[in-house]
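Heads up, the chain below is alone and in the form predicted on its own; it's given as structure tokens.
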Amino acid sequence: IMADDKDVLRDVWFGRIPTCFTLNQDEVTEREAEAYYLLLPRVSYLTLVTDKVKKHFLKVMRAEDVEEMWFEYEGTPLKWHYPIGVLFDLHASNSVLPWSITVHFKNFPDRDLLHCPSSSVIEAHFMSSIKEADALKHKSQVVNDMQKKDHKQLWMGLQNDKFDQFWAMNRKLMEYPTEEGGFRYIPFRIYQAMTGNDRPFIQKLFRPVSPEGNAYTLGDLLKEMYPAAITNDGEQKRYQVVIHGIEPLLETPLQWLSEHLSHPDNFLHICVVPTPSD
């Protein structure tokens, strides 16, 4: 019925943005920042990938105009939590390549980002994502049977970028009996693209199966939850809904979506953005 799925978990791995960082004005260097071109993977985050970066900036820079490393794009803190597809998709998914990212060195936004002062910071969100997915697809079940070397397994296959290290335990999070159809809750979020709003995300309880058995699907998903997203007939279409800088089908089933397009945090992360006015 669908691409071969093995292929679909393998395109989400290793899919990649064309990115180029440059080093904001303002910073103090002793001489001119070449811009730096990386391939940023979707699935991974800002501060675990951007050694290089960091490296290049301050070959140019003295040690006492460093402080915390941090991202912006068009004005906007990017968030280091969220998973970088995340926030292409949510920030720039109709801009040109490569993605033109701002570095900074200094006046770290606190109001706006988290601290993440070593990758232990990054492990400790990702395991809890993990666990929290845990929760709602088996009661935690999985991931409490796992040993500690199970999870460390998780960690460093996505730090380390080893798809198969990685599915050889995530695989077991995927798993459901049969006569369910499904998990029992969907681990989910949907990012709004409008700025200055209180709510990041939409996260609520939502089934993969009707009580009479049906697969729910992801239109099924926003008619509950962000019913605007959804382009009624005959109406001008105003939103894009993206997973994995793709927009799927309204009607592909919500339990699929969860096995294969959700990140490697085992959440479907939902990005709805306005459709760009040409």
The other form holds:
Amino acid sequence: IMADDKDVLRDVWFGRIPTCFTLNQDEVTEREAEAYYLLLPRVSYLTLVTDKVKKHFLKVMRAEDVEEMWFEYEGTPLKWHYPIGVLFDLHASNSVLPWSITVHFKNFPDRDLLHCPSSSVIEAHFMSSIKEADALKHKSQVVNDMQKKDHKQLWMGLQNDKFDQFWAMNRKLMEYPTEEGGFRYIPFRIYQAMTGNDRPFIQKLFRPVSPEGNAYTLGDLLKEMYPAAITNDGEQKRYQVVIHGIEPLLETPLQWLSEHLSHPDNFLHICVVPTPSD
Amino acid sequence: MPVSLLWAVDVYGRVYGLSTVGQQWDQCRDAQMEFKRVTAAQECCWGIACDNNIYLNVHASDLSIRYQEETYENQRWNPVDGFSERLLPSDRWQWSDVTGLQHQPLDSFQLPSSSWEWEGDWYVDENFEGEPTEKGGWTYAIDFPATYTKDKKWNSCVRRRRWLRYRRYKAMDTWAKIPSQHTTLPDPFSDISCGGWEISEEPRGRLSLWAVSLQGKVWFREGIYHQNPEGASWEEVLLPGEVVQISCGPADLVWAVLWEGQLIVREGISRDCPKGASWAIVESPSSDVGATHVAVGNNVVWVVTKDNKVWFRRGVNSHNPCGSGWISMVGEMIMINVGQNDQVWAISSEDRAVYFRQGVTSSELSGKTWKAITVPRDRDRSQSSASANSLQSAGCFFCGEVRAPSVASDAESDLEKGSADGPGCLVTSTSPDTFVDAPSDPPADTPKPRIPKVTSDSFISELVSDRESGKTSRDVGKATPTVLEEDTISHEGDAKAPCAGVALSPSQSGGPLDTQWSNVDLEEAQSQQAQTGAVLDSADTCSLSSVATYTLAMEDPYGGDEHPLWAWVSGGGCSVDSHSQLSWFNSVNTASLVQSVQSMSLSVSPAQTAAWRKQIFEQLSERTRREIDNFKHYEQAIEQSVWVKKGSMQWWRDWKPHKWIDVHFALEQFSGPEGNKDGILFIYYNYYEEKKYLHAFINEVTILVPVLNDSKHTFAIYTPERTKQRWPIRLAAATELEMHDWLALLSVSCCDSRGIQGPPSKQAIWSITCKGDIFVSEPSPGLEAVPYPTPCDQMFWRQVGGHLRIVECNSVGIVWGIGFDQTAWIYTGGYGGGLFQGLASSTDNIYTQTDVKSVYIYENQRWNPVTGYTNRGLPTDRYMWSDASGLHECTRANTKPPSPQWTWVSEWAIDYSVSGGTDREGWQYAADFPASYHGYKTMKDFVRRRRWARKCKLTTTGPWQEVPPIALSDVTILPCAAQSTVDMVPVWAISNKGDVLCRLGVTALTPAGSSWLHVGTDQPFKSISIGAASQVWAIARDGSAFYRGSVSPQNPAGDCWYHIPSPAKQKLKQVSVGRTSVFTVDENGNLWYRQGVTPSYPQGSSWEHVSNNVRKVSVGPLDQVWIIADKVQGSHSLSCGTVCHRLAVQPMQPKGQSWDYGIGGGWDHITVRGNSVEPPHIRLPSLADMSTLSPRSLLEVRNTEVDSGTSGC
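Let's see the other form, the form predicted in complex with its partner chain, since the form predicted on its own is already up.
Shown next: the complete complex, the earlier chain at its head.
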């Protein structure tokens, strides 16, 4: 039987990355710290779902040796304000599972990472993303029409991994007038796995439908924003275009992607990573 | 909405059709010659061709048009010859009509035209009043004319028999000439208009056809109906002047335009007199400019005057066909046509495009804005891409949307909001890009095409506020004061509001300066047109009528023929309303817009099978395997917790006096021990100052039933306990929206707690409430177990969107439904819709569904010796306006539609189709209230009543797609499993006229099948059912049963009917056939089992009574028997319309023993014909157990509990 588009939403929401957390070698411990294994939700944020990790390692450490916890993968500090799935796809998509993350409790890399003293900071970040996305999609009309408790429901849905609770509200953000064929602009961000990080991501205005009424595709977007990501005929494939760990075909309509493969923050996060050479 | 056609004629006389789901005009290839005018109804289209003859194009339908000719053979007995053709001189003809007055030998019957063919030869009707006669179909009587019987008696002196012969209309989907009359008409026709199909439903397919001759005379075509599509003859209608054009609406409106420019209105049109009685004159809207064209609908009249101005007549309705005043509308048109639902099309005088009036609703009959239909013609599609391109750019002048600037421009200059927010604006775009791209566009210095435009204040101010004031203010100031038609209508004020249009050419950001605001003066545009005017017509006679037609601008700004030039449009057959989603307005490739395209066929749409979608599904599964499946033993990062939702509601309290009280309502959801979700709902209330609460576990809730009425938004919650009590938890939300939110949430919660997700299974049991709500239940494996089935009250029902009266299914997942308006629907495989939006609904298979039903009230009168019948009754009498019971007052003014979901779509009208018959004014007479009524007055009658009907319509969504075009009253599907998905599945149905139909091409993959095969009967039928071995049983309208012989996969329609008498003194009304069992229900609510049915004698031998108080029966593929029972007593209350299950049905005991009671009341229909899952084999108790526990005692427990119910009340 043909799968329903609704199943895509569930698959996206319930995407998990098996992760092995190990304590950084340089941390001072009272006894040896065992690795900690966890299934991380792809759509959530590192600092939101790692209370258990923190608790686990604090057991072997002295309180005075503990500063703000941060994470690193193969030398790259992991930005908590990117969705977990984006971090994985960007930095580790072709590595062996489980994803091996190193946990640090000192030497916080202020130049690379934002501090995250509490979950209210994550909430503020998450809600501002949703508002930004709705500004692009509906001139903020939908999000402004929501009540405070509706906003809370979105956040609580993410925080507690309540798909129904979240989508009961989020579907309003995904509506659009049928005659227009899509949102005003597609909220998207294109990340590139470059070193240096001087250009964190590409975000510009892009409509889902051409003036002639044609639906734009993922390929159209990349052609405009990141032509190098497109493999031309006869060329060796240099880049993978990854969303939620999969590589959608370039002819996939952008509006559909925005409705089905956006993160809970309502942005379509697209990772362009070099094709592994093996 | 069914798929239907908009018809149009271009200026070259070519006829085109545009489907409501189409995206191009398809030329009617069959037309051998050019046409001048067309006028369409749903089933056919009439036209005047250039040879001035009238042609008829009847749309092919699955149901053939058959006309039954009959004649009687009469004989008299004499002692020498016995019965012979030798009659007395005073007798009737030997061959005559039924009255005996008309001489009718067999060879006197001729085909009426070359469009007909004989189906076979004459044959004798062997049946008489539903029963077979002895021999040769003879019926006997004492003398002519007398009462005939089928039995010959000693005093039978005469006999007669009926001969039948069918002729079939063969000219389907082709233009067939209407034979000219013997008395040749004086001159050729110049205009034609059909309508009137809503005046009366009898005879079926009746149409009024009005025609105008070149000399200005008006003719009415008599005798058009389904079986006689060509009609009988032309009758001249006397006139006060010379008519140039006429328009006939779907109901009783007929207007015509006189040569001098006034309008005449036909008065006195009614069911008895569709031709009307007299004319009234209405002056032209404009004192100095005469009317040239009129178009009428149900309750609207649109007029075009000689200056191409458009006028709307307000205050028009059945009681006042002349209306009360004119309102000037925006737009310049040469002709206008009003179709179904008062929807309006017009042809612009400027560009000859067909425009559709958007936003026409029953509350806003004048609509909002003109929108050009921009789809190409089929011919255009095949042309080179260059011309297709230019076509698109031509189209975009009228596409009604402001073009967006280039894709990645800044957000501030976004103009789209205007078209989204304004009440529909028509604005031209002169995007410089478009000009560059399109080779055929005029160079920049040619004058811009002038098109009448509509806009609104809000939109102007929006645009103005977006721009620098200096550049725009002078232009805006120059614009003539714009009076918006919206305002004019709402004020219903001045009869003639000035009409002006403003053309907006919003400049692009960074665009050239010459695309600034411009102000088009309509008069200027007109004079320009007058200069370029020229007549183009192939037939010279047409010039005679040119006053009512057009002058064609030869100089076409869009490059000759690229842009179709239309001459005439007819929407009479086009079934659209303001909700219809039409893809007529954007000729570009909309197929790629997944959301907006809804394929009308049931096959999977291309978007669903698209490679990109497949790729995503596959990769997501692959991702799950890679990232999750091997790591299931890992701990989850987020622990599940409790989630609570609270609200305020009203509760129908359990104790007396029952009333609504305010309560707090909370739903707590949490994860159960095995990870399954569960919840509890709480109702907190005060009981004598004491705070108390009531709760129900979500996993015990068996059904949520919305109960909409006009005063409260309520719903009922049942658990097994509450079902036994017949007393649900009834709650009322403050608003409809809140009720929907709660129902959706509770429903998802209930389904989650039971692990139910997605569409119903093939085995599902479907049921329908009397309100038309659809519920479905997944049968547990033990549901049909013997002797311990799952109790009925534990069945969990969930709602499926849509609105139906009947649903039937089988075990391969084919589900058919029939609406209250008898439309046939096929289940699409989706779930949700209706009030289940978002997550509780599938996205792909949900479609708009409409249904129409009538609300009836009664006008009651009592006779008194002085004044005759009056509406002054006795003090003890019923209300003079009441419901059927007479207990409730129901006046025409205060009777509302059944719930807020329904809206009125017609006026109150007298209903003549009441059982018992009526007189000419619809009255039924009786000796006193309440009594049995008859359709004629006798000396003993002192009271009379008549029924008034008003139609209301509901629009909802659900997983249903229409199976046009035949309306059905019953349907049945072979219940057992097909071997493969391509095996043909027999589906039989009864049309709303009682025809028996057999659906061809039905398989699990194509559940809608392909076409109907008509199965001949000698009388109308009302119920049908096919059993697992292809045994077809049917019930005729006279209440007798029929068995269809020799039905097999090779011979799907069988060969003949076997009459089976009904149980003594009972008229059967419904039949259901399972694997072998045959059950029927009669009109008095008795359930009968057919005894003695064997493979060699499938008709069986006798009827055995099973139960009373039965409304409907459904027998499944296991021979399981389920009914809707009329009265079931619970511990707290009695319920009517309850689902019941027959217990202890076994092969040797097919009648079963007793009833188990399920959900109710208010249920009206159930089908268990999908459930073919054999119950698990139950190991019978060993002998040792048997000795301690007699099986009889087990059954007794059930029996005592049960028998008091169905039969007890």
